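This document starts with one chain, in the form predicted alone, laid out as structure tokens.
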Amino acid sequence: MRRWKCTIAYDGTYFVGYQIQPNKRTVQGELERVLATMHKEAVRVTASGRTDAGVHAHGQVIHFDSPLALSPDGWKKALNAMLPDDVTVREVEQVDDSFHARYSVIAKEYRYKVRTAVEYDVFSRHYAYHFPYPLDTEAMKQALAFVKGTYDFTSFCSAKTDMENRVRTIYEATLCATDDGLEFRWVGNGFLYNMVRILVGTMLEVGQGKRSPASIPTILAGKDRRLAGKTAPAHGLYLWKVVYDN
């Protein structure tokens, strides 16, 4: 048996999210349709972690044990023969079987992009948050850098989440301009259910002045979901890249 690590990208508008689901169309669901039919019985494969629905991926990684004597071009090739065109495997590597797609996580990288364009634009829809209002992004920023560092987020996780430990990293918040409108940038050792969708809606009540940047830290410290902004739609959101200890 040889271990497989795929990095995959795929476009999360028509599918329930990544983790298999009886009866519905997700991500792990197509990945191991494919490996079952390549090897006549079920394969199991493991990723990083779940994306919502309506979430996309530009990174997202995945391994799987096989038996198969395929180079990692032939992998690449065969997979993606086989996969729908809202999935598709970028990088296959043979690595180590201490190798493990979620616990060898070091960091995660997640993008949000956010259209301020006033005319709304239909081929985006799918794949930006349309926002066409005005925004004050250098109060952005500095409220961005207050969610850096270590922090308990309990303030910008759905109250939904079984997780017990929400003490959370962020290594890099940031806020660029692109061609129709803003992106956010979030790295960091781990992200709680909808953390980046409440961090990006709570940055963007303070871009209308609906709060300041110093209320940040208030938030941080009030431990409760109720505090922070809206959750930002899920079709803005891609997990951009996972990055392991090599």
Second form
Protein chains: 2
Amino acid sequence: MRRWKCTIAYDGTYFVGYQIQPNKRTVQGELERVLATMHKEAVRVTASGRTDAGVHAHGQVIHFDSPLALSPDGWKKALNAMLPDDVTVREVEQVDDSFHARYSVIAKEYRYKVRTAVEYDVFSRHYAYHFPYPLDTEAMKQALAFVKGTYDFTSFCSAKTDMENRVRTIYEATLCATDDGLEFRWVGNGFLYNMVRILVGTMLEVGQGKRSPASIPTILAGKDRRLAGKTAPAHGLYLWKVVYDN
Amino acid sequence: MRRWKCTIAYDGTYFVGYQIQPNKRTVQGELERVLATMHKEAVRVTASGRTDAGVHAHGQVIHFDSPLALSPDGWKKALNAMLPDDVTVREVEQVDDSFHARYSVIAKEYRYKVRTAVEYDVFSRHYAYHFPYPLDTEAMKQALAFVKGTYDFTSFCSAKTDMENRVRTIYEATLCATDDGLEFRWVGNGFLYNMVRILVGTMLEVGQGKRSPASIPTILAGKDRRLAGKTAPAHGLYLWKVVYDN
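Now the other one: the form predicted in complex with another copy of the chain, given that the block above is the form predicted alone.
Then the entire complex follows, led off by the chain already shown.
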């Protein structure tokens, strides 16, 4: 048996999410279907983490074990030949048995695209959040500085989470200008359920002047989801990169 | 009765084409369905021309006549509220009865997007032609210079066309670099059936060195579809702009 690590991209629009669910179209379901065809038996795929319905991935990472003797490029071609056109394997690498797509994660990067141009654009309707309102980017940058660091992110996490330890470290929280709006980039050692979307929703409220940058430490200290802003929609979010220790 | 001119955009991916067909999803069908709901009777929509299945529009133009007393902005909002998310009305203008979306056209601009980056990209799969081969852009620019002007474009037109006069004028034929490839821009007084896609297919063969730029005048002179290159796929093509005499 060999262990294979794959970097995959997917358009989340027509999936109910990453994680397999009976009779639903999921990314894991598509991957396991293709692997089952190749192996003539079930093969379990493990990802760095799940993504919700509508959330995209530029660089999700998965691993699986297989007795088949294919080269990395052979795996890439075989998998891509059988996968639907909205999931693609970008890179395949043989890894040590100690590698685990979820447990070995050191950091993750998420990006969130916002279209601020006034006009609705059919071509980006599934790929950026249309938020055609004036935004104070300086205020948002000040607010971003307050979430960089190690905090208990309970206030920025869906109240549905059963995760007990909600302390995470955000290494980078930046805002970049794009052709038609802006993009948030988040790098951290881990993100709680809906954490990036709640952070983005809150930052947009800061940008609109509905909250001050200085309110961020108060929200963090309150450890209450109701203190933070709205959850931004799924379709602006991309799991951009997963970082492992070599 | 007043005549209304609308500039519309659509994502052609999930339409069988612009033109209405029974029991098929078409752009004209969606527009006429919405207008029929508003008017409680059938309203005919006339476009600058049709587009094929998978072809997109950034600036298609249509007109229709209506007895309803709405402002331009009122029309825009009412139509967009009822249209599906892959068609949008960008601009509405009241026009003179002498305006006709097809007959009054002075020029049209089409753009064609090519992704030359080697890696397949799930996010552009419906929005650019993936052609991951080295291309000689200087040779393509030389070839483009040969189609600029007034010619009989029979060789660059689907053999299925019943159009008798195949003389058209191309005012501009340019090639621009983009983030992940290149874009052809075509401005002309009219384009025959599949003309832009056959021009692009032929230019890509020039770029690959399969044809010389100097072969273009020979292809034009031969007036035979078999002399030109392959028809490039629909999903890279955008009806970008329709120009009228004020």
